[in-house]
Each structure stands twice: as structure tokens, then as C-alpha cells.
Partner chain sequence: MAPPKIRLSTTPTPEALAALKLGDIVYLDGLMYTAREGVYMRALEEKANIPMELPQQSAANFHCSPAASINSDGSFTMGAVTATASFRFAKWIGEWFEKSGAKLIVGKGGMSPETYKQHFVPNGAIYLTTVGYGTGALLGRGVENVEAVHWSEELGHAQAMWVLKCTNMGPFIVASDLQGNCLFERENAKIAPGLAKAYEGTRPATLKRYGETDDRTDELI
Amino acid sequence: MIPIDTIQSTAETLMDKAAIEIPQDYLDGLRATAAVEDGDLSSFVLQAMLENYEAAKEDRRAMCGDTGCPRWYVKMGNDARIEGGPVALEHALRLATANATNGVPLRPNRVHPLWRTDHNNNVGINAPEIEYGYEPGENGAQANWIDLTTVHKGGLFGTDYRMLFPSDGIEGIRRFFLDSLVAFGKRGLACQPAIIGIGLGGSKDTCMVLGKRAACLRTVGDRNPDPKIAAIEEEFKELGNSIGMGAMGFVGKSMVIDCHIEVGYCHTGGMQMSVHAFCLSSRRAVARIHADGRVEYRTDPDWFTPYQRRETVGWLDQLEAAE
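Now give the single chain's structure, the form predicted in complex with the partner chain.
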């Protein structure tokens, strides 16, 4: 049984870490980008951001004043049992979000869409989002743990969806990718350079979910296990950085820190596509909580496992097919 108190205290720590500590993979990616950026203003912006990450950690202050929309990804091992059940878990995550908003502090961004009511704690109707995944134990072992991931994704800009068709092909995908970067890259509305996540296929809603998870739940340098998709990820990273635009939309070449693509089987006549930008403050923090109360912190959500990407009816069929 995973203790509920541990879940809440861990969740509060995660809110703090996500807001303050830039993940190492993104930092390494930004440093590599800064090293080759030769636009004067764009370079200045990247150097200022690198100083900002240091200032955030030194002061234990949020790296960005815009908290974005804090959200939760919960992955449960197949054998995990939570004290109080899923309802207690959701209560703990909502409470942690509210407490951290005042504790760190974070900006209370979440308001009612029509009445603009602000509870000053980032909690409200359908907020924060809590999404779930499940994972089998490895090699028949028990999986008696849960992974909590919080992502504070910013952004009113940088995300778009479009229904493409098989006849649009890779040329159409390329066009919509560029359109999204150019449209939201001007004046730096997308807060680039960013981790660009692309969802392909599924239905409209799953396409959006896959693209967002591709941006937020995979680390810089990670590649899709399908070698042909991995090649497109590489191509698009290079393509995005060859537009001639850099940070804040100034002349430069720093648009894309990395590009991640996730796919889902879709209607035979369609090819849904979504584009998402995880910004200069790519805030994510992860912890695994074990049944004995041990907590391990990390920054890689490790969300897209072979099980999450399975394509056969059962999981065992897939394992056998791979052998």
C-alpha cells in the first residue's frame, strides 16, 4: 500500500522542483544551441536564459513568472495499491497544487473561462489535469510503485491542430510543422527554442494528447524507436533551425531544441497532426514512490515505454512478436 501522506508531500516537492530547476537534458540542449547561435540579439537572449536558470536555483525562485498550467501524469505499476484509492490520490494532487502555488510561490493562473473567477491556487473545474497510464512489471516481477510527473507547460501560443490526409504526405506534414513554427515564432510568442512535440494520427483528441506528451514527457536527445520516425525527428529539428529565426523571433537559428513525434493508429482516410512547443522554461519533475515509502526523484518521465506504444491486442502477443 502506497501511503497517501507520502504522495502529497512528494507532489509538493515536485511542484517546487519543476518550477525552479531546469531539467539537465534541456539545459544541455540549450547550451549546445547557444554555442552555435551567431545572431547578436538571439545570442543575448540565450545567455540571459542560462543566467536565469542559475538565479532561479540560487534564490529557490521560480524560473518563469508565468507558471503555465501545472498538470499531473500518474503512471501506476500494475500491482500498485494506493491508501484511500484513486479519489484520495486526486485529492492529494489537487491539494499539493494549491499549497505549492502559495508556497513556492507560483502565479495563480487558473481562472473560470467565462467568469474569470480566480481561486488563487491553480485549482478549479477540471484543473489541474490528471492523466493516467499503467505499466506491467518487468519479466514477471511485481510493479508496486507509482510515478508522479508534474509538467508546468506554458503557453497560449505554439500549439495547433490540422486534419491532413494521406495525399498530403510528408510534404504536407513538413508544411504544417513550418507554419506552426513561423506563425508562433515571430516575436518569440512560442518562447522558443522549444522542444517541439508532434502528434500524428489517432483521433483529434488523441492526436493532441500524443503531441503534448511527445513535447513534455520525452527528454532532449530521445528518439522514437521506429527508425524512420526517428529520422523525421532529426530532419525536423534541423529544418526548424534553418528558418533563419531564433529566440524571440530575432535573426538566428535557435528554434528547436529537439523534435519528438508520437503516432496513433487513425481512420484510414485521415492523417491528423498536432504541434506543441515546450518552452524555454521546460518544467517537468518526476518521482517514483514505492510501496515501502521510498521516493526516487528524477527528470525523465520515461512515459513512452514499449508497453505504452504497444500495437497488438494483448501485451504478451507483442513480447512474443518481438522475440
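Same protein, different state: after the form predicted in complex with the partner chain, show the form predicted alone.
Next up is only this chain, free of partner chains and other molecules.
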């Protein structure tokens, strides 16, 4: 049984880490980008970002004034049991969000869409978002743990969707990708450089979910296990950095830190596509909580496992076929 007080205390620690400590994979990617950027203003912005990250960690302050919209991704091992059940889990995450908003502190961005009601704690109707995944044990072992991932993603722009068709092919995907990046940069709709996530297929809602997860839940340098998709990820990273835009939309070549693509089977007549820019801060933090109370912190969500990308009806059947 996983104690609920451990879940809440761990969630509050994660909120602090996500707001203040930039993940190492993104920091390494940013440094590599800064080393080759030759645009004057873009180079200045990148250097200022790197200095701000160091100052934030040293002073234990949020790395950006706009701390986005906190959200949670919960992955449960198949054998996990939570004290108080899933209702207690969600209460703990909402309470941790409210406590961290006033404790870190985070900017209370969440308001009612019509009445603009603000509880000053980033909690409200359907806020924060909590998404779930499940995972079997490996090699017959029990999976008696839960993974908590918090992501502080901007909640205004940096996202677009288009219904493409099979005849559009890779060229259509490429065209919408470039259209989105140009719009993000020219209109100030995203904070570059960023990890770009692309969702392909599914229905409209799952396409959007896949794109956002691709941006927020994969690390810089990670590649899709399908070699053809991995090649497109590499191509699009280079393509995004060739349009003449750099950090924060200034002239340069540092628009994209990395590009990740996730797919879902879709209706035979369509090819849905979503594009998501994460954030120049890439605020995410992860912890695994074991039933014995152990907590292991990390920055890689490890969300897209083979199980999450399973293609056949039966998972065990797929494993046997692979062997």
C-alpha cells in the first residue's frame, strides 16, 4: 500500500523541482544550440537564459515569471495499491498544487473561462489536469509503484491542429510543421527554443494529447523506435532550425531543441496532426514512489514504453511475437 502522505509530500517536492531546476537533457541541448547560434540577439537571449537558470537554482526561485499551468501525469504499476484509492490520490495532487502555488511560489494562472474566478492556487474545475497511464511488471515481477510527473506548460499558445488527408503525405506534414513554427515565431505564440511535439493520427482529441505528450514527456535526443519516424524527427529538427528564426523569434537558427513524434491509428480517410511547442524552460520533474515508501527522483518521465505504444490486441501476444 502506497501511503497517501508520501504521495502528497513527493508531489510538492516535484512542483518545486519543476519550477526551479531545468532538466539536464534540455540544458545540454540548450548549451549545444547556444554554441552554434550566430544571430546577435538570439545569442544574447540564449546566454541570458543559461545565466537565469543558474541564478534560479542558486536562489531557489522559479526560473520564469510565468510558471505556466501545472499538470500531472500519473503512471500506475499494475499491482499498485494506493491508500484511500484514486480519489485520495487526486485530492493529494490538487492539494500539492495549491500548496506549491503559494509556497514555491508559482503564478496563479488558472481562472474560470467565463467568470474569471480565481482561487489563487492553480486549482479549479478540471484543473490541474491529471492524465493516467498503466504499466505491467517486467519479466513477471510485480509493478507495485506509481510514477508522478508534473509538467508546468504554458497554457496560451504554441499549439496548433490541422486535419490532413492521406494524399497530403509527408509533404503535407512538413508544410504544416513549417507553417506552425513560422506562426509561433512571427506572432510571439511560443517561447523558443523549444522541444516540439507532433501528434499524428488518432481522433482529434487523442491527436492533441499525443502531440503534447511528445513535447513534454520525452527527453532531448530520444528517438521514436520506428526508424522511419525517427528519421523524420531528425529531419524536422534541422528543418525547424533552418527557417531563419532563433531564440524568442529573433533572427537566428535556434528555433527547435528537438522534435518528437507520436502516432495513433486513425480513420482510414484522415491523417490528423497537432504541433506543440513545450517551453524554453521545459519544466518537468518525475518521481517513482514504491509501496515500501522509497522515493526515486528523476527528470525522464519514461512515459512512452513499448507497452504504451503496443499495437496488437494482447500485450503478451506481442511480446511472444517479438521473441
